[in-house]
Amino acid sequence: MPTPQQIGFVGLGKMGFPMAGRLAAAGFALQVYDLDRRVKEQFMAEHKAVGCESPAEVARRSELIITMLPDSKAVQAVVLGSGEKVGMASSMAPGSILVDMSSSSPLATRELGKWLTSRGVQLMDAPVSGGVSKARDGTLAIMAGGSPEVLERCRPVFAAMGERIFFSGPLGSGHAVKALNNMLSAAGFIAAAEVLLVGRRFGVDPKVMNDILNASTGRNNSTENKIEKYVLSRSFSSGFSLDLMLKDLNTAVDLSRELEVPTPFCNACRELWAAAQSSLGRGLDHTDVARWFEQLAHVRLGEQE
């Protein structure tokens, strides 16, 4: 079957805005909606797109609808409706496709998929990794769960936003892999912060030590891409929030519990991030968690504020 050309996009946040922009640049006919009217209008001023007044209107106009929202609850509210607000499902034609690119709960995704399938709508979960910079340049990693046939129909759409497209398995597997990936990333970040603080106390310059780690077996994504750029610089501006990181860690821990797989290390990692959020407050960048470890150690990794 042909690739859908009428694409709906719901959720123009830090990631959704540039991702939808890549679709507009690729020539897809785009229908967009965001809860913040100003953001929607800004997108329309910068890109060729039709602005919709509701998610239901997006669904009526689109063959394929992408959601890029904070969590499963937000996705379900948009799809199924909430209170007096009509959901997209009531306007989605049989044969249409819903792609949830949010970082949602894999178990909730499976349940939503069953409901949509009974009404002739295909659901695919396709969360992304790479952050705002890769969303802007269209080089995200996309992990897609669901039907292989639906993935092939969606592939040209995904290719406009991502450089590497992975078929992760059955519905919900993309969301599972995304949460587990972020758990591993979160563990690497706080491990890097701790060892750098020990080195700092001993008298080793954190930048020198980070360079050594990146030439050694201890290197990870955080030492290579985050520590110097966001922590040592004191910018704490990666574009991915501490609140969303903790949400993903909760998803990973909940999944392991549901599947009865013991994960003592992941549980401890989640608890440390939760303690940092409780101490530092909400609304911060996820790299701000390094400041909490600095407070515990009474040592700073960067000289400038």
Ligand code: NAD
The other form holds:
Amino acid sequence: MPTPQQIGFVGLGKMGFPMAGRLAAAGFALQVYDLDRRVKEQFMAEHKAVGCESPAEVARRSELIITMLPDSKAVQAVVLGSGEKVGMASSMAPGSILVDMSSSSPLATRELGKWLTSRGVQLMDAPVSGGVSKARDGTLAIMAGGSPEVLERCRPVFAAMGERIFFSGPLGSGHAVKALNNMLSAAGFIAAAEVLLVGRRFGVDPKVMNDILNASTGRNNSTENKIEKYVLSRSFSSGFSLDLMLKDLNTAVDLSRELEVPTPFCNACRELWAAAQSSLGRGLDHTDVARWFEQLAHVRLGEQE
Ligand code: NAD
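Starting from the form predicted on its own above, please write out the structure of the form predicted in complex with ligand NAD.
First the chain shown before, then all remaining chains and molecules of the complex.
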């Protein structure tokens, strides 16, 4: 089966905007939609794309639709409809493909897959890792769950957005791996913040200590790519929100509970991120969580606020 050329893209946020931009640059025919009209218009001003008035219009015009939305709730609203709004499902032709690249709930994805399969539509979950900079460069990691045949049809589309494309297993497995990855990443971030604060109280410059960690066995993605760039600089501007990170941690903990795998460490990690969000407020960058640990310790890692 050939690769679909008419691509629908729903969700032009921090990640969706540059990802859809890569597809436009690769020459795919794009039809786009976002709840926020301004980002849709901005996208059309910068790229060749048809702007649609609703998700249902995207579905009517596309063979393959990609969703890049905050969570499963938003994906369900767009696919199945909500309130007065008609969803995409009513307009999707049998044989079409829906790829959810959002970091959604694997359990909700499985349910949605059953429903769509009964209507002849194939669902694949293909969440991404790498953040806004890799979305811009087209070098994301993509973890795809579902049918291997559907992945092969989607591969040229994924290749425009990602550098490493993995088949993770059955439907929902990409979403499971993504949530579990973010749990590990979140744990690494707050562990780094705590040890740097202890070092600072002892009198070690956090930049010097972070450099030492990065040459030592304690290094992780946060010490290598986040601490200096976003925390010590006080920019807190990674582009991945604290609210979305907490959503992913809830997904990971819900999954472990559903599968009856005890995860006391992950549960504690989730609790700490939830407490930080509740204290700091909504709408912040996930790297702002370091400020909550600073408040607990009465020590600062950087100079200016
Ligand atoms: P975002 O909040 O910047 O973008 C979400 C977009 O979806 C917004 O433009 C919003 O208007 C739109 N939207 C919300 N509900 C909608 C609806 N019902 N219909 C149409 N449009 C709707 O989020 P983001 O940072 O781009 O993240 C998107 C997904 O990717 C999330 O699941 C997130 O967890 C995941 N993710 C984010 C990053 C990152 O670094 N930001 C990295 C990897 C994965």
